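Shown here is one chain on its own, the form predicted on its own, set out as structure tokens.
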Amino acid sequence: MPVAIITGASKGLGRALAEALAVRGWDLVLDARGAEALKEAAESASGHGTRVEALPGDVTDAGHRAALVAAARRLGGVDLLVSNASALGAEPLVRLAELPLEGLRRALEVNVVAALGLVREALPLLRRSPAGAVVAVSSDAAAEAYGTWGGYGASKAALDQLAAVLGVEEPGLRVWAVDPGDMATDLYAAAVPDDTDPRPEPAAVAPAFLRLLDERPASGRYAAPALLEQR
């Protein structure tokens, strides 16, 4: 069975992707900081008959990243790495003039540094996979100038660039930066608590990621709404 590591997998898009992959028979290594919510997500995914390892921890911890890859190795390797764990930098979001620098550092550490650290840890196993792939969950804030989204957007723009360069440096892999579009998630609610407009559930967005796995287009940046429209 193929093996995926998914960070930020206790809820939202990470949990939806875990569920969708489990239905397809993938074995999973799941990460999140909240142990109880992660346990629930793992139990749900394992209900599809796949092997699931749930490791609560912080992706900024090098030891935790090593443990995630070690767990995947025990399951057979790493065929897919999804960097989904994210930090906003401030909750709710604020203008750059008010953004705490510690918050910006946290966003960069989680969204960029930890993502690269986990790729580096997993790279030997990804290279051995006949269909090795890396997914960096991005945002439209990485490409558009939205007020109050500056710190988060800057971190996602940096993640996009890392993914683009990794795709060039590792031609044997597929490296996709994916903008999932607006979703009804706790992260969005924390970012903009006053916004009550209806948004798609993460489970409705997961098929866009599955399409990438099925069709394996060239490494690059993709938008989930466009992928869903083309189905």
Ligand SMILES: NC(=O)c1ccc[n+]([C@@H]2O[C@H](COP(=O)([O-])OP(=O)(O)OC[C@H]3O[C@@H](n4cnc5c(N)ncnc54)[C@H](OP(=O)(O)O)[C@@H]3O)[C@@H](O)[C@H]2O)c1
The other form holds:
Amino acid sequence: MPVAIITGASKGLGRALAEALAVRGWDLVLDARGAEALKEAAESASGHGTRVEALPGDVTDAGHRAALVAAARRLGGVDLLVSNASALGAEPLVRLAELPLEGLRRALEVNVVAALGLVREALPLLRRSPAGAVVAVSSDAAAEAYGTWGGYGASKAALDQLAAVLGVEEPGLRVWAVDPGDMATDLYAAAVPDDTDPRPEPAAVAPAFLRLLDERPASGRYAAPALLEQR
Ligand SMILES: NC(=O)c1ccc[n+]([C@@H]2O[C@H](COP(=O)([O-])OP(=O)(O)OC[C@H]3O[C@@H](n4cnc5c(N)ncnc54)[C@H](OP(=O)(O)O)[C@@H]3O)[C@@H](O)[C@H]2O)c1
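Mind pulling up the form predicted in complex with the named molecule next to the form predicted on its own we just looked at?
Expanding to the full complex; the earlier chain stays at the top.
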């Protein structure tokens, strides 16, 4: 069975992706910092009959990233790496004039540096996969100038560029940066607590990612709402 590593898989989009892949028989390595919620997510995914390794830890920890890849190797390799864990830099979000530089550093460390660190760790196994793929979960804040989203958006723009160049440098892989669109998750609530407009649940967005896996379009940047519309 193919093996996926998904970061930030204890809730929100990461958990929805884990469920969707488990239903399809993927073996999974899942991570998040909070051990209890991660264990619960792993138990739910393994209920579909696949092997699921849950490793609590922070993606900014190089030893933890190595442990994630080692766990995948024990399951048979890495066919898909989903860099989904993310930091906002400030909760709630604030204008750049008030953004603590430590917050920006943290967003860059989690969203960019750790994502590249994990890709580098997994690359030898990804290259060996018959259908190796990397998904970098991005945001429309990477491309649009929304007030208060500057630090987070800058980190996602950097992630997009890493993904774009990786796609060029690794023509044997698919590398997709994916903007999932707004979703009803804890991250969104922490970013803009006063915004209570209804938003799609992550489970409704996961099929966009499955479509990429099914159709394997060229490496590049994709938006989940558009992928879902074309279904
Ligand atoms: N929600 C939206 O509207 C929206 C829109 C555009 C893009 N996105 C992107 O979609 C992705 C998923 O976000 P979400 O909305 O599903 O968020 P979420 O529900 O808050 O889930 C985030 C997950 O990441 C984990 N995590 C956070 N920091 C981590 C770290 N340093 N190391 C390991 N795990 C970590 C969290 O668990 P712990 O806290 O226990 O570690 C949790 O499992 C993110 O990349 C986000 O930027 C979201």
